[in-house]
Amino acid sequence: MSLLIKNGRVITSTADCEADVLVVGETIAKIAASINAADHPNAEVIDASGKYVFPGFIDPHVHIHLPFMGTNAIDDHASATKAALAGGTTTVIEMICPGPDDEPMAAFHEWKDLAAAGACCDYSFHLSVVRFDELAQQQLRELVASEGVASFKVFLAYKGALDIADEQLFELMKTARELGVIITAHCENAEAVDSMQKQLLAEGKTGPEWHEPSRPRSVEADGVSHLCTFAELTGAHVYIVHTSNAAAVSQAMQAKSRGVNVFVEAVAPHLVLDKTYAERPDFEGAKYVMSPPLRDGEEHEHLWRSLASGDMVTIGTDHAPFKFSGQKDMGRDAFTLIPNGIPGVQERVDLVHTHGVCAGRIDLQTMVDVCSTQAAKIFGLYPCKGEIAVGSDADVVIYDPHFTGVFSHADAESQVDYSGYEGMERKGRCELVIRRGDIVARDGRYVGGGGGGRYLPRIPTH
């Protein structure tokens, strides 16, 4: 199948120009100021007049199959990736989160098999390391060599469940440096959070509004400092996920100034929501419990400025879909039992366009860079992904910047029972989403068939 996209404004991280784009099969075959449709009689012609033509977006931080706090995220790979595609995301990198007794090899194949059975967009994985004994070390090396695992995940949080002891973290980071694998990290302080949670519960402070005070900004900044110290000592490359506040970003930039190889991620909830959402009455705030928590609204401008300056390099979602009814309400008697996460894989691109570009905080090229290109470069997917160039995968988004509306759960492809952004203003929408040459979404709704996603092995390069 061939597609000829004409009259669009092609926007990448480095270019902004009027151009036509020819897609042949699964790849981009030609880009020119004008391509004559008569020279390609078998191509379907798409008129993109007045529209942006973006590379397919990449979400570097999603959870789909996620066992957490005694339950499991409600999406499967079909529903989550349909949501991603409806919102313009053509590639996701999912976090594999095994338990401390699980073997890395078994966990990887469990997640990969589930994705292969249902994923509609292309996908890869970060492999969480929650144990680092001799068997785990051996299996991690095998997975890097044979399955193209190029990023690990560590948690400096969730004491007794997902956290890893310092001596193991140090050895893991030395191994990652040896293998060229990047370490992605949830940075807090597991011991401090655990102590504060126990104190608050003992005082009868059990509602979701106490989640943020149990893990304040200083705890997150401390976790960033701690990780960066280990990175400095081992030479490992580190990527700090869902960074929520200026103090944490500052710790990373101080380390970077010393030569530490550190990348910093923002996620959509921290850019547009604040902690008052988690303080809503009648337990409604549970919908907005995530870790690190939503912060004061003043942090929004700090984070947007960091994205504009390049201190923060990507925007993900930390998509973690738990139903309000039947899952989030497990924590009615104790906020520590509320499954953490806010769904958002479908809304991310429109949120960034609305609150970033339309608000004058970032330009269109920065939007492409932080929502697509940098993730591709950092995680070994570039230039097949994250770019509009001859030879790149034909992952293309034709975007209507003139669309206006509101975010609504009624438009969701995810199986979660609420939208974290319900009723918020929405400027812009994906008119067409093309995954490797196939049109899979129109006007913000998924229209492709079942499956079609492809696993993306990666070569460690750090």
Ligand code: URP
The other form holds:
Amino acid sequence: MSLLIKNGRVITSTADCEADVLVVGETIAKIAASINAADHPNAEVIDASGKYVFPGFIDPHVHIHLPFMGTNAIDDHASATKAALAGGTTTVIEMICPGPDDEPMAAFHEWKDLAAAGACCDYSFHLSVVRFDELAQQQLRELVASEGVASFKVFLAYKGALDIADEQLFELMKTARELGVIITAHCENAEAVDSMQKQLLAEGKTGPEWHEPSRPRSVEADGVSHLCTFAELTGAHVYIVHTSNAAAVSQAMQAKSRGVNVFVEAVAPHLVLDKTYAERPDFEGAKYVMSPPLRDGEEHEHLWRSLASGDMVTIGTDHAPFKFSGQKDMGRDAFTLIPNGIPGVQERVDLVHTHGVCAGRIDLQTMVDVCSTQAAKIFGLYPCKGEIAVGSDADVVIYDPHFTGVFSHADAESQVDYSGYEGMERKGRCELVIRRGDIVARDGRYVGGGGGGRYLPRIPTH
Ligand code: URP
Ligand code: ZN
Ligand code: ZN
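Alt. form predicted together with N-(aminocarbonyl)-beta-alanine, vs. the form predicted alone above:
First the chain shown before, then all remaining chains and molecules of the complex.
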């Protein structure tokens, strides 16, 4: 099967030019100013006039199978990856999140088997480390050596559930440095959050609007500083996930100026939504409870500027889908029991186009860089992924920048029962999404069959 994409505006992280793109099988075979269709009689010709031709987008931070806070996120790998593809994301990196008693090897295979049975887009994993005893250490080394695990995840949060003790964190970071594995990290101060949650509840402050005050910006900045100190001492390379505010970014940049290898991720909710959403009446705010929390709207400009300047290098989603009815409402009596997370794997690309590019905050090449290329480079997927180049996987998005509409739950492939972006203006839509040479989404809808996603083993490069 061949595709000939004609007359589009090809946009990568470094180029913006009118060109034709020939796809043969699963691979990009040729890029030229003009490719004659008559020379490729078996190719399906796609007219991309007036459209952007982007490399498939990569979401470096999603949760699909997620046992968390007494429940399990509602998507499975089929629904979440159909949502991803409908929104132009052709590769996801999912967080494997075992509990403190689980063994890393068993957790890895549990997640990998689930993904293999359902995923429609390509996928890889960050492996969360909640224990670092001798057995865990041995299994982690084995997973890196023979299963293509190249990034670990740590939580400086969720005390007693997913957090890791400092003593173990330090040893883990030394090992990561030795193996060339990058540490991705949720940075807060778990002790301070725990204490503030207890204090607020004791004062009768139980609604979702108290989630943000229980984990203020300083708590997050402290977590970033803490992780970066350990990175400085151990030499480990670190990637701070879902960074919500300027103070936290600033801590990372100070560490970077001291020579720490630190990368900073933004996620879509922090760029578009603010804490007033979590203050909505009638418990509606629970839909917007995530950690770190949605902040003051003034943080949006800081984050977009950090993306434009290169201080922040990626935009993920932190897709973490819990239903409002039956899951979020477990926390009606105490905000600490609301499962944390906001869905969004389908909306990310259009949100970034609308609020980033169309709003003049970032240009198209930065959009490609932060939504695709940087993730591929940092996590060892480049140049197979994150690029339009001869030999790269034919993951391509043909994007209509002139489409206008609103975000709506009615368009969602996710199994969650709400959209965090309901009714918000939307500029742009994926007209066609191509996953390794197959057309799998049209006009924002998934049109592929079941499965077809492939595991992407990686080689540690840090
Ligand atoms: O609130 C969030 N972010 N939920 C998912 C788990 C995590 O912390 O990433
Ligand atoms: Zn997190
Ligand atoms: Zn997350």
